[in-house]
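In the block that follows, a single chain appears as C-alpha coordinates, in the form predicted on its own.
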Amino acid sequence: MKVLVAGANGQIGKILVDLLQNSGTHSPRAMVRKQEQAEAFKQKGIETVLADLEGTVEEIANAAAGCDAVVFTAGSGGKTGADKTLLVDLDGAVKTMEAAEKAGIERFIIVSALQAHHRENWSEAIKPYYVAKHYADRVLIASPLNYTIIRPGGLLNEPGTGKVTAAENLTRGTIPREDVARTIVASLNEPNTYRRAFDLVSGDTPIADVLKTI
(Lines of atoms letter the chains of each structure in order from A and count residues from 1; the text may use other names and numbers.)
(Lines give C-alpha, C1' and ligand atoms only; values in the text may rest on other atoms or scores of the structure.)
Protein backbone atom coordinates (compact mmCIF):
# COMPACT_ATOMS: atom_id res chain seq x y z
CA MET A 1 0.00 0.00 0.00
CA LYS A 2 1.35 3.40 -1.01
CA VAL A 3 0.73 5.82 1.88
CA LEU A 4 0.92 9.60 1.70
CA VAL A 5 2.12 10.93 5.06
CA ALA A 6 1.00 14.53 5.60
CA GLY A 7 3.21 15.90 8.35
CA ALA A 8 6.10 13.59 7.49
CA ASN A 9 8.64 15.96 9.02
CA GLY A 10 6.87 15.96 12.40
CA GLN A 11 7.87 13.80 15.32
CA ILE A 12 5.27 11.07 14.72
CA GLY A 13 5.57 11.52 10.96
CA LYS A 14 9.30 10.76 10.85
CA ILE A 15 8.83 7.58 12.86
CA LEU A 16 5.85 6.56 10.73
CA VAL A 17 7.71 7.05 7.45
CA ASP A 18 10.56 4.83 8.69
CA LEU A 19 8.14 2.14 9.86
CA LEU A 20 6.33 2.13 6.53
CA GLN A 21 9.63 2.06 4.63
CA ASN A 22 10.77 -0.99 6.61
CA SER A 23 7.42 -2.77 6.79
CA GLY A 24 7.80 -4.90 3.67
CA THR A 25 4.08 -4.32 3.10
CA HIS A 26 3.67 -0.58 2.64
CA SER A 27 5.68 2.24 1.08
CA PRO A 28 5.57 5.87 2.21
CA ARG A 29 5.39 9.10 0.26
CA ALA A 30 6.59 11.85 2.57
CA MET A 31 4.75 15.15 2.09
CA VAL A 32 6.81 18.11 3.28
CA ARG A 33 6.84 21.89 2.80
CA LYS A 34 10.53 22.61 2.25
CA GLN A 35 13.12 21.34 -0.19
CA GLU A 36 15.69 20.73 2.56
CA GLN A 37 13.18 18.49 4.35
CA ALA A 38 12.61 16.58 1.11
CA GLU A 39 16.34 16.09 0.63
CA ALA A 40 16.68 14.47 4.07
CA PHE A 41 14.06 11.88 3.15
CA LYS A 42 15.46 11.32 -0.34
CA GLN A 43 18.85 10.51 1.15
CA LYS A 44 17.15 7.61 2.93
CA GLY A 45 15.57 6.39 -0.29
CA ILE A 46 12.11 7.64 0.65
CA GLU A 47 9.79 9.07 -1.99
CA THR A 48 8.95 12.70 -1.24
CA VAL A 49 6.63 15.38 -2.55
CA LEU A 50 6.45 19.10 -1.84
CA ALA A 51 3.07 20.48 -0.80
CA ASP A 52 1.83 23.00 1.74
CA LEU A 53 -1.21 22.44 3.95
CA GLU A 54 -1.87 26.17 3.67
CA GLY A 55 -1.90 25.82 -0.11
CA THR A 56 -4.72 24.57 -2.32
CA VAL A 57 -6.70 21.35 -2.29
CA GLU A 58 -5.44 20.73 -5.84
CA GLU A 59 -1.83 20.96 -4.68
CA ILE A 60 -2.42 18.36 -1.98
CA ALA A 61 -4.45 16.16 -4.35
CA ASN A 62 -1.56 16.18 -6.81
CA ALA A 63 0.77 15.18 -3.98
CA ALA A 64 -1.53 12.27 -3.12
CA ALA A 65 -2.10 11.06 -6.68
CA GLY A 66 -1.47 7.33 -7.04
CA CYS A 67 -1.52 6.61 -3.30
CA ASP A 68 -3.78 4.03 -1.65
CA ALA A 69 -4.11 5.77 1.72
CA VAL A 70 -3.49 9.10 3.41
CA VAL A 71 -2.30 9.61 6.98
CA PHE A 72 -2.69 13.09 8.46
CA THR A 73 -0.28 13.52 11.33
CA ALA A 74 0.57 17.17 10.74
CA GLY A 75 0.37 19.87 13.36
CA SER A 76 1.21 23.53 13.71
CA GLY A 77 3.33 22.83 16.79
CA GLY A 78 3.27 24.20 20.31
CA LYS A 79 5.24 27.34 19.49
CA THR A 80 2.71 28.81 17.08
CA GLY A 81 -0.44 30.76 17.83
CA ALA A 82 -4.10 29.88 17.50
CA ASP A 83 -4.11 31.22 13.95
CA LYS A 84 -1.69 28.52 12.73
CA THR A 85 -3.61 25.90 14.70
CA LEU A 86 -6.71 26.91 12.76
CA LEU A 87 -4.92 26.95 9.40
CA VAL A 88 -3.02 23.67 9.80
CA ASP A 89 -4.74 21.41 12.34
CA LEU A 90 -8.24 22.25 11.14
CA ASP A 91 -8.29 23.70 7.64
CA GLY A 92 -5.18 21.79 6.56
CA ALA A 93 -6.75 18.56 7.74
CA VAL A 94 -10.04 19.25 5.96
CA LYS A 95 -8.25 20.23 2.75
CA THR A 96 -6.33 16.96 2.92
CA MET A 97 -9.62 15.06 3.23
CA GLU A 98 -10.99 16.92 0.22
CA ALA A 99 -7.76 16.18 -1.64
CA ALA A 100 -8.04 12.47 -0.86
CA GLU A 101 -11.55 12.41 -2.31
CA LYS A 102 -10.37 14.36 -5.36
CA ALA A 103 -7.53 11.87 -5.88
CA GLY A 104 -9.89 8.90 -5.51
CA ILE A 105 -8.33 7.67 -2.25
CA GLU A 106 -10.72 6.10 0.26
CA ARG A 107 -8.51 5.14 3.21
CA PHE A 108 -7.75 8.03 5.56
CA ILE A 109 -6.19 7.96 9.03
CA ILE A 110 -5.92 11.05 11.20
CA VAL A 111 -4.06 11.61 14.47
CA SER A 112 -6.32 13.54 16.82
CA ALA A 113 -6.09 14.03 20.60
CA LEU A 114 -7.35 12.16 23.66
CA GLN A 115 -10.97 13.12 24.41
CA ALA A 116 -11.15 15.55 21.49
CA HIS A 117 -14.74 14.32 21.03
CA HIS A 118 -15.79 15.48 24.52
CA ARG A 119 -15.62 19.26 25.04
CA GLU A 120 -15.94 18.94 28.81
CA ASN A 121 -12.58 17.13 28.92
CA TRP A 122 -10.53 19.60 26.89
CA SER A 123 -7.42 21.17 28.39
CA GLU A 124 -7.94 24.90 28.83
CA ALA A 125 -4.23 25.49 28.21
CA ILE A 126 -4.47 24.24 24.61
CA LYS A 127 -8.15 24.75 23.92
CA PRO A 128 -7.71 26.04 20.31
CA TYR A 129 -5.84 22.81 19.51
CA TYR A 130 -8.74 20.74 20.84
CA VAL A 131 -11.26 22.84 18.92
CA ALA A 132 -9.31 22.20 15.71
CA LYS A 133 -9.08 18.46 16.35
CA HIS A 134 -12.75 18.20 17.33
CA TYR A 135 -14.07 19.80 14.18
CA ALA A 136 -11.58 18.16 11.83
CA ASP A 137 -12.68 14.81 13.23
CA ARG A 138 -16.34 15.71 12.76
CA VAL A 139 -15.77 16.63 9.13
CA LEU A 140 -13.96 13.34 8.57
CA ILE A 141 -16.76 11.31 10.17
CA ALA A 142 -19.30 13.04 7.92
CA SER A 143 -17.22 12.35 4.80
CA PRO A 144 -17.44 9.28 2.54
CA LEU A 145 -13.83 8.38 3.40
CA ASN A 146 -12.96 5.08 5.06
CA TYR A 147 -11.53 6.77 8.13
CA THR A 148 -9.77 5.85 11.34
CA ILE A 149 -9.42 8.53 14.02
CA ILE A 150 -6.68 7.82 16.54
CA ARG A 151 -6.82 10.02 19.66
CA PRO A 152 -3.55 9.51 21.58
CA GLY A 153 -2.92 10.65 25.12
CA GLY A 154 0.08 12.73 26.21
CA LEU A 155 2.88 12.12 23.72
CA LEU A 156 6.25 10.91 24.97
CA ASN A 157 9.66 10.85 23.29
CA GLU A 158 10.71 7.47 24.60
CA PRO A 159 10.96 3.99 23.06
CA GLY A 160 7.65 2.32 22.37
CA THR A 161 6.62 -0.92 24.03
CA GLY A 162 4.32 -2.14 21.27
CA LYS A 163 1.58 -2.49 23.89
CA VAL A 164 -1.39 -0.16 24.25
CA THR A 165 -4.91 0.35 25.54
CA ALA A 166 -7.52 1.60 23.08
CA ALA A 167 -11.19 2.36 23.63
CA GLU A 168 -13.84 4.82 22.56
CA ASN A 169 -13.43 6.63 25.89
CA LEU A 170 -10.23 6.85 27.93
CA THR A 171 -9.97 9.87 30.20
CA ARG A 172 -6.21 10.03 30.81
CA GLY A 173 -2.86 8.51 29.97
CA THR A 174 0.33 8.90 27.96
CA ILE A 175 1.92 7.05 25.07
CA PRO A 176 5.26 7.08 23.23
CA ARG A 177 5.08 8.60 19.76
CA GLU A 178 6.59 5.38 18.42
CA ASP A 179 3.56 3.41 19.60
CA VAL A 180 1.21 5.91 17.97
CA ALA A 181 3.08 5.41 14.70
CA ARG A 182 2.95 1.63 15.08
CA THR A 183 -0.79 1.84 15.70
CA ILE A 184 -1.22 3.81 12.48
CA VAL A 185 0.64 1.15 10.50
CA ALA A 186 -1.35 -1.66 12.11
CA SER A 187 -4.62 0.17 11.42
CA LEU A 188 -4.08 0.57 7.69
CA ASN A 189 -5.38 -2.89 6.80
CA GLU A 190 -7.29 -3.74 9.98
CA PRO A 191 -11.03 -3.83 9.11
CA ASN A 192 -12.00 -3.40 12.76
CA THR A 193 -10.60 0.14 12.63
CA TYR A 194 -12.54 1.14 9.52
CA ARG A 195 -14.87 4.10 10.17
CA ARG A 196 -13.91 3.98 13.83
CA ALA A 197 -12.52 6.51 16.34
CA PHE A 198 -10.74 5.62 19.56
CA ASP A 199 -8.58 6.99 22.36
CA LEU A 200 -5.11 5.46 22.68
CA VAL A 201 -2.70 5.24 25.62
CA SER A 202 0.02 2.87 26.78
CA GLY A 203 -1.17 -0.48 28.06
CA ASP A 204 -0.40 -4.17 28.39
CA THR A 205 -1.79 -5.63 25.17
CA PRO A 206 -0.02 -5.88 21.80
CA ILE A 207 -1.24 -3.30 19.30
CA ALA A 208 -2.51 -5.80 16.74
CA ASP A 209 -4.58 -7.60 19.39
CA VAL A 210 -6.06 -4.36 20.74
CA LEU A 211 -7.17 -3.22 17.31
CA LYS A 212 -9.10 -6.43 16.74
CA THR A 213 -11.14 -5.92 19.92
CA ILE A 214 -11.84 -2.18 20.23
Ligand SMILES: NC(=O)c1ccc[n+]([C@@H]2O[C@H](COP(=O)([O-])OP(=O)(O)OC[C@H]3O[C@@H](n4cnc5c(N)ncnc54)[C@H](OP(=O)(O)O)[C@@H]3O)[C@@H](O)[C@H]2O)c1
Contents of the next structure:
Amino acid sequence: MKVLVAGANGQIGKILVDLLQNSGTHSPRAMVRKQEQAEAFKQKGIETVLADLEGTVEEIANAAAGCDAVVFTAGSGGKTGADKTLLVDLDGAVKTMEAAEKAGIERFIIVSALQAHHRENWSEAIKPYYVAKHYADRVLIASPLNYTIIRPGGLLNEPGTGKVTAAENLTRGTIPREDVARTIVASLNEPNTYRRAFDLVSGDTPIADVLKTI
Ligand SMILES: NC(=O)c1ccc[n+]([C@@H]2O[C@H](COP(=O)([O-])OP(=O)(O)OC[C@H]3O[C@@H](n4cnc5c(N)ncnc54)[C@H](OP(=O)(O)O)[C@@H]3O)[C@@H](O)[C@H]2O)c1
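Can you return the structure of this protein in the form predicted in complex with the named molecule rather than the form predicted on its own?
Then the entire complex follows, led off by the chain already shown.
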Protein backbone atom coordinates (compact mmCIF):
# COMPACT_ATOMS: atom_id res chain seq x y z
CA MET A 1 0.00 0.00 0.00
CA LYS A 2 1.07 3.57 -0.63
CA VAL A 3 0.44 5.27 2.71
CA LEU A 4 0.08 8.99 3.34
CA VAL A 5 1.47 9.75 6.80
CA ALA A 6 0.02 12.95 8.30
CA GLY A 7 2.37 13.91 11.11
CA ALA A 8 5.36 12.25 9.41
CA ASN A 9 7.84 14.61 11.06
CA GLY A 10 6.61 13.64 14.53
CA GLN A 11 8.15 11.06 16.82
CA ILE A 12 5.80 8.19 15.90
CA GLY A 13 5.63 9.55 12.34
CA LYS A 14 9.36 9.26 11.70
CA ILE A 15 9.50 5.68 13.00
CA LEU A 16 6.41 4.77 10.98
CA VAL A 17 7.79 6.23 7.75
CA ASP A 18 11.02 4.23 8.18
CA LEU A 19 9.09 1.01 8.93
CA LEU A 20 6.92 1.49 5.84
CA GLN A 21 9.94 2.32 3.70
CA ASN A 22 11.67 -0.91 4.82
CA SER A 23 8.57 -3.11 4.86
CA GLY A 24 8.89 -4.48 1.35
CA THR A 25 5.08 -4.39 1.04
CA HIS A 26 4.20 -0.76 1.72
CA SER A 27 5.65 2.61 0.80
CA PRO A 28 5.23 5.91 2.63
CA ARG A 29 4.44 9.40 1.45
CA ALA A 30 5.54 11.72 4.24
CA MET A 31 3.25 14.72 4.68
CA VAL A 32 5.10 17.60 6.34
CA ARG A 33 4.52 21.31 6.62
CA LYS A 34 7.99 22.77 6.07
CA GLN A 35 10.37 22.56 3.11
CA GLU A 36 13.38 21.74 5.31
CA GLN A 37 11.50 18.77 6.82
CA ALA A 38 10.72 17.54 3.29
CA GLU A 39 14.41 17.75 2.36
CA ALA A 40 15.41 15.51 5.28
CA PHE A 41 12.98 12.80 4.12
CA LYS A 42 13.97 13.20 0.45
CA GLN A 43 17.61 12.62 1.39
CA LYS A 44 16.54 9.19 2.69
CA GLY A 45 14.77 8.47 -0.60
CA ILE A 46 11.32 8.95 0.92
CA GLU A 47 8.50 10.49 -1.09
CA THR A 48 7.28 13.69 0.54
CA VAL A 49 4.50 16.20 0.13
CA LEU A 50 3.98 19.61 1.70
CA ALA A 51 0.62 20.30 3.34
CA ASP A 52 -0.54 22.04 6.51
CA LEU A 53 -3.33 20.55 8.61
CA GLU A 54 -4.53 24.10 9.23
CA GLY A 55 -4.91 24.51 5.47
CA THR A 56 -7.80 23.40 3.25
CA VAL A 57 -9.29 19.96 2.69
CA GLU A 58 -8.31 20.35 -0.99
CA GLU A 59 -4.65 20.86 -0.03
CA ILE A 60 -4.67 17.65 2.02
CA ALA A 61 -6.65 15.76 -0.65
CA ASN A 62 -4.06 16.75 -3.26
CA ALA A 63 -1.33 15.53 -0.90
CA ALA A 64 -3.14 12.19 -0.54
CA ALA A 65 -3.99 11.67 -4.22
CA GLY A 66 -2.96 8.22 -5.43
CA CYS A 67 -2.45 6.74 -1.94
CA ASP A 68 -4.20 3.56 -0.75
CA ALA A 69 -4.32 4.47 2.94
CA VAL A 70 -3.97 7.45 5.26
CA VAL A 71 -2.45 7.39 8.74
CA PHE A 72 -3.09 10.38 11.00
CA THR A 73 -0.45 10.58 13.72
CA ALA A 74 -0.21 14.36 13.95
CA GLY A 75 -0.89 16.46 17.00
CA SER A 76 -0.39 20.01 18.18
CA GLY A 77 1.70 18.80 21.15
CA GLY A 78 1.73 19.83 24.78
CA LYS A 79 3.44 23.20 24.30
CA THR A 80 0.58 24.91 22.47
CA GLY A 81 -2.80 25.88 23.87
CA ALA A 82 -6.31 24.53 23.49
CA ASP A 83 -6.78 26.64 20.34
CA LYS A 84 -4.20 24.58 18.44
CA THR A 85 -5.58 21.37 19.94
CA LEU A 86 -8.90 22.30 18.35
CA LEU A 87 -7.34 23.31 15.02
CA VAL A 88 -4.96 20.35 14.59
CA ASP A 89 -6.05 17.39 16.74
CA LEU A 90 -9.74 17.88 15.98
CA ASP A 91 -10.29 19.91 12.82
CA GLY A 92 -7.01 18.80 11.22
CA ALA A 93 -7.97 15.18 11.78
CA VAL A 94 -11.50 15.66 10.43
CA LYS A 95 -10.20 17.58 7.39
CA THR A 96 -7.82 14.68 6.73
CA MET A 97 -10.80 12.27 6.83
CA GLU A 98 -12.71 14.50 4.38
CA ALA A 99 -9.59 14.67 2.21
CA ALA A 100 -9.28 10.87 2.17
CA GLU A 101 -12.89 10.57 1.02
CA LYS A 102 -12.34 13.26 -1.60
CA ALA A 103 -9.26 11.42 -2.89
CA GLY A 104 -11.17 8.11 -3.01
CA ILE A 105 -9.08 6.49 -0.26
CA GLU A 106 -10.97 4.07 2.01
CA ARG A 107 -8.40 2.88 4.54
CA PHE A 108 -7.77 5.30 7.42
CA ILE A 109 -5.85 4.73 10.65
CA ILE A 110 -5.80 7.33 13.41
CA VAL A 111 -3.64 7.53 16.52
CA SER A 112 -6.02 8.53 19.30
CA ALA A 113 -5.38 8.27 23.05
CA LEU A 114 -6.09 5.66 25.73
CA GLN A 115 -9.68 5.97 27.00
CA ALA A 116 -10.58 8.82 24.63
CA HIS A 117 -13.92 7.01 24.30
CA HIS A 118 -14.74 7.29 28.05
CA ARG A 119 -15.19 10.81 29.47
CA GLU A 120 -15.00 9.59 33.07
CA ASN A 121 -11.38 8.54 32.50
CA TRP A 122 -10.11 11.82 31.04
CA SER A 123 -7.31 13.65 32.82
CA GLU A 124 -8.66 16.95 34.15
CA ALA A 125 -5.37 18.68 33.25
CA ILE A 126 -5.65 17.96 29.51
CA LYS A 127 -9.38 17.70 29.01
CA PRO A 128 -9.45 19.77 25.77
CA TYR A 129 -7.01 17.26 24.27
CA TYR A 130 -9.33 14.35 25.13
CA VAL A 131 -12.31 16.27 23.78
CA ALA A 132 -10.47 16.72 20.46
CA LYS A 133 -9.49 13.04 20.32
CA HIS A 134 -12.99 11.88 21.30
CA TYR A 135 -14.83 13.87 18.66
CA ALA A 136 -12.30 13.20 15.91
CA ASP A 137 -12.79 9.48 16.61
CA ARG A 138 -16.58 9.85 16.57
CA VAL A 139 -16.50 11.61 13.20
CA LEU A 140 -14.35 8.80 11.85
CA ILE A 141 -16.70 6.11 13.19
CA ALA A 142 -19.65 7.87 11.53
CA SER A 143 -17.79 8.15 8.21
CA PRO A 144 -17.82 5.61 5.37
CA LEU A 145 -14.03 5.17 5.76
CA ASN A 146 -12.58 1.78 6.62
CA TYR A 147 -11.04 2.96 9.88
CA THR A 148 -8.87 1.67 12.67
CA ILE A 149 -8.69 3.80 15.81
CA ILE A 150 -5.60 3.02 17.88
CA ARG A 151 -5.71 4.48 21.40
CA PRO A 152 -2.22 4.11 22.91
CA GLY A 153 -1.30 4.70 26.53
CA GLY A 154 1.52 7.05 27.58
CA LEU A 155 4.16 7.13 24.84
CA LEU A 156 7.74 6.20 25.66
CA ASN A 157 10.94 6.85 23.73
CA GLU A 158 12.49 3.47 24.26
CA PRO A 159 13.01 0.52 21.91
CA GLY A 160 9.89 -1.47 21.14
CA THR A 161 9.44 -5.07 22.24
CA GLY A 162 6.99 -6.03 19.48
CA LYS A 163 4.64 -7.28 22.22
CA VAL A 164 1.46 -5.49 23.24
CA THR A 165 -1.94 -5.73 24.87
CA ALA A 166 -4.90 -4.37 22.92
CA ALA A 167 -8.53 -4.32 24.00
CA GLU A 168 -11.70 -2.25 23.95
CA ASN A 169 -10.92 -1.07 27.49
CA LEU A 170 -7.53 -0.74 29.15
CA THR A 171 -7.54 1.81 31.92
CA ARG A 172 -3.82 2.47 32.22
CA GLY A 173 -0.41 1.71 30.75
CA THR A 174 2.44 2.91 28.59
CA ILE A 175 3.96 1.84 25.29
CA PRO A 176 7.09 2.66 23.28
CA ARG A 177 6.37 4.80 20.21
CA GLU A 178 8.08 2.13 18.11
CA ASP A 179 5.43 -0.45 19.13
CA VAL A 180 2.64 1.97 18.20
CA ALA A 181 4.25 2.43 14.78
CA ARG A 182 4.58 -1.35 14.38
CA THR A 183 0.92 -1.80 15.33
CA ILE A 184 -0.08 0.73 12.65
CA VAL A 185 1.88 -1.15 9.98
CA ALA A 186 0.48 -4.52 11.10
CA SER A 187 -3.07 -3.12 11.06
CA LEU A 188 -2.98 -1.81 7.49
CA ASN A 189 -3.93 -5.13 5.88
CA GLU A 190 -5.40 -6.92 8.93
CA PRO A 191 -9.15 -7.36 8.33
CA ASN A 192 -9.78 -7.91 12.05
CA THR A 193 -8.88 -4.24 12.64
CA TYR A 194 -11.23 -2.88 9.97
CA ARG A 195 -13.84 -0.51 11.45
CA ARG A 196 -12.49 -1.25 14.94
CA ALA A 197 -11.12 0.83 17.82
CA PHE A 198 -8.90 -0.38 20.66
CA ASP A 199 -6.75 0.77 23.56
CA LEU A 200 -3.09 -0.24 23.23
CA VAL A 201 -0.34 -0.67 25.84
CA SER A 202 2.77 -2.81 26.23
CA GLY A 203 2.13 -6.49 26.84
CA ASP A 204 3.30 -10.06 26.36
CA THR A 205 1.81 -11.03 23.00
CA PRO A 206 3.25 -10.40 19.53
CA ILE A 207 1.45 -7.55 17.74
CA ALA A 208 0.22 -9.64 14.80
CA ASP A 209 -1.35 -12.21 17.17
CA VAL A 210 -3.03 -9.54 19.29
CA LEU A 211 -4.59 -7.89 16.24
CA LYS A 212 -6.25 -11.18 15.30
CA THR A 213 -7.94 -11.45 18.69
CA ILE A 214 -9.25 -7.93 19.44
N1 LIG B 1 2.29 11.79 24.34
C2 LIG B 1 1.55 10.75 24.70
O3 LIG B 1 1.79 10.13 25.74
C4 LIG B 1 0.42 10.31 23.80
C5 LIG B 1 -0.42 9.30 24.25
C6 LIG B 1 -1.40 8.81 23.40
C7 LIG B 1 -1.53 9.35 22.12
N8 LIG B 1 -0.72 10.37 21.69
C9 LIG B 1 -0.90 10.85 20.32
O10 LIG B 1 0.04 10.20 19.49
C11 LIG B 1 0.21 10.95 18.27
C12 LIG B 1 1.68 11.03 17.91
O13 LIG B 1 2.45 11.45 19.00
P14 LIG B 1 3.97 11.94 18.79
O15 LIG B 1 4.61 11.94 20.12
O16 LIG B 1 4.59 11.23 17.65
O17 LIG B 1 3.68 13.46 18.36
P18 LIG B 1 4.70 14.61 17.93
O19 LIG B 1 6.11 14.15 18.00
O20 LIG B 1 4.33 15.84 18.70
O21 LIG B 1 4.35 14.83 16.38
C22 LIG B 1 3.23 15.49 15.96
C23 LIG B 1 3.45 15.92 14.53
O24 LIG B 1 2.27 16.63 14.09
C25 LIG B 1 2.71 17.65 13.22
N26 LIG B 1 1.79 18.76 13.10
C27 LIG B 1 1.34 19.58 14.08
N28 LIG B 1 0.59 20.56 13.54
C29 LIG B 1 0.59 20.35 12.20
C30 LIG B 1 0.01 21.03 11.10
N31 LIG B 1 -0.73 22.16 11.28
N32 LIG B 1 0.20 20.56 9.85
C33 LIG B 1 0.95 19.44 9.66
N34 LIG B 1 1.53 18.74 10.65
C35 LIG B 1 1.35 19.21 11.91
C36 LIG B 1 4.01 18.16 13.86
O37 LIG B 1 4.74 18.84 12.85
P38 LIG B 1 6.12 19.62 13.12
O39 LIG B 1 7.14 18.55 13.20
O40 LIG B 1 6.23 20.49 11.93
O41 LIG B 1 5.94 20.36 14.41
C42 LIG B 1 4.64 16.88 14.34
O43 LIG B 1 5.52 16.36 13.38
C44 LIG B 1 -0.43 12.30 18.53
O45 LIG B 1 -1.69 12.31 17.89
C46 LIG B 1 -0.62 12.31 20.05
O47 LIG B 1 -1.70 13.10 20.43
C48 LIG B 1 0.25 10.85 22.52
